[in-house]
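What follows is a single chain, given as structure tokens, in the form predicted on its own.
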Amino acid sequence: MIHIKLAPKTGSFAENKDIARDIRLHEIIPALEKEREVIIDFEHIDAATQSFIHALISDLFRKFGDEVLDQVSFKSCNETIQKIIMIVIDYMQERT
């Protein structure tokens, strides 16, 4: 299992799509390719943009399909971040 704490990389407002892309490419995808579970931890993050979340997880659905949700979990998300994650997941599931 890999535990990714976002706050040290993003601060309390997760908005930088380049950071999200780097986390996806260098941490999430390599772990999933090794069939490891991934915890994406939003502790100490007050807000995130939809574009950040999209850059972080949308490509996972293209590469691994909807089954990726069996390996990826989200931790310490406030209600607003939970809603954004669900919007992106719903959008990607409609497209695949």
Contents of the next structure:
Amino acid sequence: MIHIKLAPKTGSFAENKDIARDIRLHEIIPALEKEREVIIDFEHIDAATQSFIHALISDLFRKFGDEVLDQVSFKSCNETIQKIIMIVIDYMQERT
Amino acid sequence: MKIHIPNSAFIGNIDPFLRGIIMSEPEELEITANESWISVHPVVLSMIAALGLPVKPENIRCETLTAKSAHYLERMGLFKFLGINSGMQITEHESAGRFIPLAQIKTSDELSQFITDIIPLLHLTPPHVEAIRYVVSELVRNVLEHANSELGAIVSAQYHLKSNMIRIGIVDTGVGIKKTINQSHSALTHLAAIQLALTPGITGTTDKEGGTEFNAGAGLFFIKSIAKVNRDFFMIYSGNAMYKLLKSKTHKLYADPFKDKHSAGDEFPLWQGTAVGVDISLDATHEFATLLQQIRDVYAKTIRERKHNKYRKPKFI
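Let me have the form predicted in complex with the partner chain next, following on from the form predicted on its own.
What follows is the entire complex, opening with the chain shown before.
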């Protein structure tokens, strides 16, 4: 299992998509390719944009299918962040 | 180019200001203004700054501004931005809580720093901050990723105490929405391109549902939705077209921006790039999580319907 803490990289407002892409490419995808579980930790983050979440997780659905949700968990998300994650997950599953 | 700054130009009454811009002779800029009073939305200042920035200061003529309220232009940094002397003598006040002067943002890191710097200046409570930084981040990132604008994004904002409202203007002089959207879709007019850009799930980067790894085509729909639910104005001007979300009594979100109460036209002077103005009423700031739930419902339904429309149909003979 790999535990990724976002706040040290993003600050309290997660909006920088370049950072999201780096985390996805260099931490999340390599872990999933090794069939490890991934915990994405939003502790100390009070808001995120849809663009950030999209850049962070949308490609996981393309690469690993909807089953990727069995391997990825989202920790310490406030209500707003949960809603944005659900929007992105909804439309990524609807697209197929 | 010629620009006349009227006594009043906010999103609700901005049309005459836009129609009055003369775009010919782009190497020169002449600025005139109402003699008695000047009160304008930050998007107006961002537009003037964006037009004037590439012009040599010696080719910018600004008549002597007599309106007492013209000091606002100085304090928002317009003349400093254009490299000209307004001749005004003013005492620079602390800007905290009142306005964010004109700023030029050209990189992703500059945007992150800008958001970090401005939010404390506004002295707002967390629910209000949430919507404002969301709007600024998404709109400026749109510019940085899609506009191909050498100037980057020109941003300014003002807090109006009387109306308890933040007004934000974000402008670029890039390729415009039509060119961006037409990379993957077919929009015959600038207005049709704006309509597509405001529709959830439509991005210029791909015609596939779900977008690309980096773009979903959701940003502008989110911004319009924030304005709609809070009953605020929102405008987007690109090419010769302008779409304006008008205040409505209903909170209901629509995927098609033309179903919202709006005005739109495509006979405006040709703006090379995109200008966006947003008002955010701090009295009415809707609970962000509630708004996101509404967006979630509309977004998923829209993609489902669009997918359904693409199903192959049987031939009944």
